[in-house]
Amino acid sequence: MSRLHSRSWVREAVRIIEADANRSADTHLHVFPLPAEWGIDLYLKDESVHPTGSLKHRLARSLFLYGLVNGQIGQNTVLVEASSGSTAVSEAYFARMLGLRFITVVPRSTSPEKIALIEFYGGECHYVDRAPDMYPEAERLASECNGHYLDQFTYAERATDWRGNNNIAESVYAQMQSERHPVPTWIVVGAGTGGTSATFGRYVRYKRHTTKIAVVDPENSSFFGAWETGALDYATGMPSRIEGIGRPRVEPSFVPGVIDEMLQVPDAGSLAAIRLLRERTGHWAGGSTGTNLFGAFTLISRMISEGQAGSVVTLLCDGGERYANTYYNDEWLAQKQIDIAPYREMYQEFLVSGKLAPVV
């Protein structure tokens, strides 16, 4: 392939991806109902309405554009990723759009619904038994087929333009302009790659906002331990049960310096929260949204105790239909020995009193 032909193909590929973005409206910002007398508003940025149904649609688009403009993706490039599910779904979508072969390395524990979506968009799944094995296997496959390893865990924090260009942070602040507390007191996000927290953290500093960034981390994940100790080689070696967030090792895209606070969240608290969300708003979300809600409720409770008014923004990361046979299945919860009942009671009390009493 000549360089001219290659550049021509890349220009057309960028146009195709940009056209797809232009066809997609911005995602909604929903209000979670709280007692009016608290003087605090809670918003959920609904990333489940992207064409591929999750927050990872933004990341996949950025990774493809990053690979294209860096000369790493061409007309015949085989694309390889390591993913727990949602990123691979979105990447398969973009790969099909460009007519490229896409292979993703996934843990066998990935939900069947996500596997079906990856394959629906033409992606190929390559399985490993242990989450830590994804990385070397993806590297091996990319090398074997002379392909490009998209590597979301390394490039997430640099593929997105944190200064603007309609990134998620810029979108949130634009949508908040007419609210009674337009500059959020807190933004609460989880960490899978660390890219979202890096984007928000950099953006609020660049725009000189007073907003603080809180990152929530599920059981078994390494991010909280790394942030608490300062050891970026911190590792648990254990997979997260909350798909999309939490990692057995600290990923290169995790930027602790832009984070103001981290919270460890019990899995039962995450899964109780998504049931509460569905009951109170009708929105059906995945487990990572529940982790976000736990963190938001914790910070709101603190704001109330300190007599502070303001707003809190978090993310609805993906839809709950992907987890109908797991997080929303009582038999699955029993099999995993996850008891959500105490946390459901905790949330009910919180929404009345504003106090989030810890479960013991």
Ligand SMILES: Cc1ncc(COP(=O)(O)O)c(C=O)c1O
Given for the second form:
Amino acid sequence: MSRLHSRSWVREAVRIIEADANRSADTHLHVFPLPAEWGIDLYLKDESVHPTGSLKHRLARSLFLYGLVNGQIGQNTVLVEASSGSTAVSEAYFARMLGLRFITVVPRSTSPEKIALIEFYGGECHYVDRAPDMYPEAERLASECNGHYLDQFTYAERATDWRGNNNIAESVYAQMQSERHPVPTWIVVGAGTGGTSATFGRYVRYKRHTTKIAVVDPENSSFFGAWETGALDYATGMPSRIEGIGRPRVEPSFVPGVIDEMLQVPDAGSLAAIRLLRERTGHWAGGSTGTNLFGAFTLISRMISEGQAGSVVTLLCDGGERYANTYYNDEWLAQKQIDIAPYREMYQEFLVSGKLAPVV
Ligand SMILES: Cc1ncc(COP(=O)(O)O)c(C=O)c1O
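Complement to the form predicted alone: the form predicted in complex with the named molecule:
Everything in the complex follows now, all chains and molecules, and the chain you saw is the first one.
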């Protein structure tokens, strides 16, 4: 594929993307209120306030810069991705900014809200019936139109600068500096591509922080089994019900070596937690944030039982408005036979006693 793109076009494209970053403020770090006597503080990094509404705004920016500096994106390049949603929304935004055509391969089951968002930013959706067909179809489409496959699952860990450069980890530590426990005991994130956990895991090791990284995994996902057994070919072949995280196979950007602990989280626990978040803080989040909160509460209850003070940081990954007709709709939950009531009780008890009694 020997083609040289005009250097002046690439220079201007990089300027436009950097200008977007320069116009954007950093995302907030919110406090989740816990009883003061616990001596533990919980924070949520609010990635829903990015211009395209999720943590994927950072990844999309990195993937575009990575493609531009590698000579893979030029003024006539058709961009292709395989995404279940958030990444495609952000990539469509950057493609439009550069005046490029953007096609994303999505499962037919993707929520109408996400499809509307991708098309709002000028993206085109190309449907496949089965989630595993997304990757080969994206590759076929890219070669058919002599385009560039951005391929978040492969390049997320490579395109993101783990040393700093205002990555999400550097931003968290800067915003924690004046807190009573500035170096978190735990950082809790989920995994879709695995890029976010790789960035945090590498950064804390590079900066020689004592912080440990915990990755939460929803039902049906392959990551926990792979991490626990060490078998990176571990595959469930099953889709996740928590949009954005959990994968039918282990993705190339998943870096198990930087993960100190993994926790499996029941979907009902994730979806009960985002209701609690809204009640206690007013913040409206997507399902993967609930998975993060379940993980954070589990580690906090352990810290309490071990008499350990400290801070825990997790992510508010995207906004809840995208899930008004699903996770926040009781009929949808009933249809999916997801009973969140026992977990809502569990969280009420936890926020009083600090004990997270397992739901049987
Ligand atoms: C809403 C949401 N949360 C969490 C994640 C996980 O992030 P990562 O892909 O960096 O593992 C994603 C990824 O798509 C997402 O869309």
